[in-house]
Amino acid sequence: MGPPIIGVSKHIQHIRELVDHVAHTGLNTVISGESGVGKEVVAQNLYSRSPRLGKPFIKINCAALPEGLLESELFGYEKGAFTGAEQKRRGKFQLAHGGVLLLDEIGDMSLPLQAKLLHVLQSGEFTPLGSEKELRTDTWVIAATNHDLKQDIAEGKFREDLFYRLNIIKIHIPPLRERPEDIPPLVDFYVKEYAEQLGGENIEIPSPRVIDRMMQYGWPGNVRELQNVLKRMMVLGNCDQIVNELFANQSENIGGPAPVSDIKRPVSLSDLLDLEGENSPESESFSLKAIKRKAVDQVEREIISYVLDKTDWNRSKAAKILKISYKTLLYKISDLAITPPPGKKR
């Protein structure tokens, strides 16, 4: 059996249902999603629930090899086919016969090689380099990509006919920031797994408060980043410090400042101090902490309003740009009293 698909969100529930429905069909499948979301995990679950379980499960990363080497890896070659081919070698299609071939990062495959892949998918036949004999293969091809393949087609980077040949079944895995409710079960699962690996002694477990903060983080590296952070927390401790560093790095990598002409107006000292009444320096409530909180709120209000305006109040797109969860964005819109333009709902 493949590693479990962890999560409680409607997205993950839908993916599990798709896997159950598709696994027995052997139909070509494209698994899409950002790097680190778990595309290989879904592919392994398809394989483990299919009649091909027990047959080979072969993976090849199309982005990791140059075109010539990738072609020889896929189709194999005869002795003397090219310089350095000192003996005959079987390719991945031959090795995966009867089983599953996972083409990881299919969007990085060159156009000439895409044409050869299309031929295999159409005919079930391929020719090793340096050979004149066609071989047959019965292979379930599952492709994985972090590309928007339809956009690649529009830009001439991906063959439309290959896309439709591969994309009979499509499974999309949303990024972790769009499903923060999956973080607690993911943490629970990996903490148990890593506790065994690390010996189970002198390790620190993230507290519920730390996990709650982790749900507010954007996770640009998705589940892979979460795994690495958990290992660091369990080995080094200082969970609060580590999660604080995550948010600090997120702020630094938000994409740089917007052009001055695009910012509505700068935050002035008078905005922050409001030197009259209860906020005057003579007031007992006057404090650096209060001023800092007001400054942060004002800056967040300006930035979030700016991004919402630029995305025409598309909250999902704005949350992605800001690298925060959709839930966090809705909370901040309400908490910071950010008002949408006429005709838009908060």
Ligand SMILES: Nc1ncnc2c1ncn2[C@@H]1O[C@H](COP(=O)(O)OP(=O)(O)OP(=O)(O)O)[C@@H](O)[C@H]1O
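Based on the form predicted alone presented above, generate the structure block for the form predicted in complex with this ligand.
Lone chain follows.
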């Protein structure tokens, strides 16, 4: 299940060592780091090295579900517990019994639900909705977050007692830009994997020079963005151009999403795409397909930035407005390298 933790930086070496020393303990763990840094990979590696391997590994995203639904997903319900509960349903705590429950995006859990989670962690027992019986659960709880939970506590959004109860083991994964030396081994690993998937001959892979440039880039979407870029390189070819685009988009994004007033001003698409300049039909890289993708990317980036701006970077809200799944939104944020305005956490 999942890849090994790839990397040669001292951060990654330290994380591997930590995983080796704590995987057998089953003590509550918090894994923190920006989106796409590998929090789930670390959780999977903890599980694979633990005596719980072979037991269930259950994951739930606390940001993707509204409060009521998240509660019934976690604890389950009896038939008739609420309108629509036509069948009894087992909760994640029951499903994960003996194994691991990964609570993803724990920082987005509501305060009332935090209280209920705290109760489960203290007592090892939980009650399905509409039930009288407390059920026992032996579940290794691993929480992941891209929030600064200390900050959330200061703002009254996260319970301090829950924080300490979860943080028995803490594993922080620094962003990829702070450990560029991990890029070559990651590229190596995923080039092999994707080459196998793509199966064709003459797949273009990034040259050492391209990898060098990749090591200079900021990777706001971290390893997930790196994977997307690699896939694009191997499917479309032309690694040089793709790496150039990364830097071009990065400078466009400095200062965060376009201010609202900019979006309202009608812009000509040919301006936007620089059809007179770099992307002119005279240019070598010109092709309808490439331009079309660039145009779609531009439009998506504008719209998503706009909605994120409006929702104050509340990504679950933004996903709902955009009518795309939360996952898709996160993917697009990283793929399109949309960065939050200064002072906003990503």
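Residue numbers count along the first chain shown, from 1. Remember, it's a predicted structure, so these values are computed and weren't measured experimentally. By rigid core we mean the largest C-alpha set that fits within 1.5 Å across both forms.
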query = Can we say the CA of S48 moves by at least 2 Å between the two forms when the core is superposed?
reply = no
query = Once the two forms are fit on the core, has L70 moved its CA by at least 2 Å between the two forms?
reply = no
task = Using a rigid core alignment, state whether the CA of D335 is displaced by 2 Å or more between the two forms.
result = yes
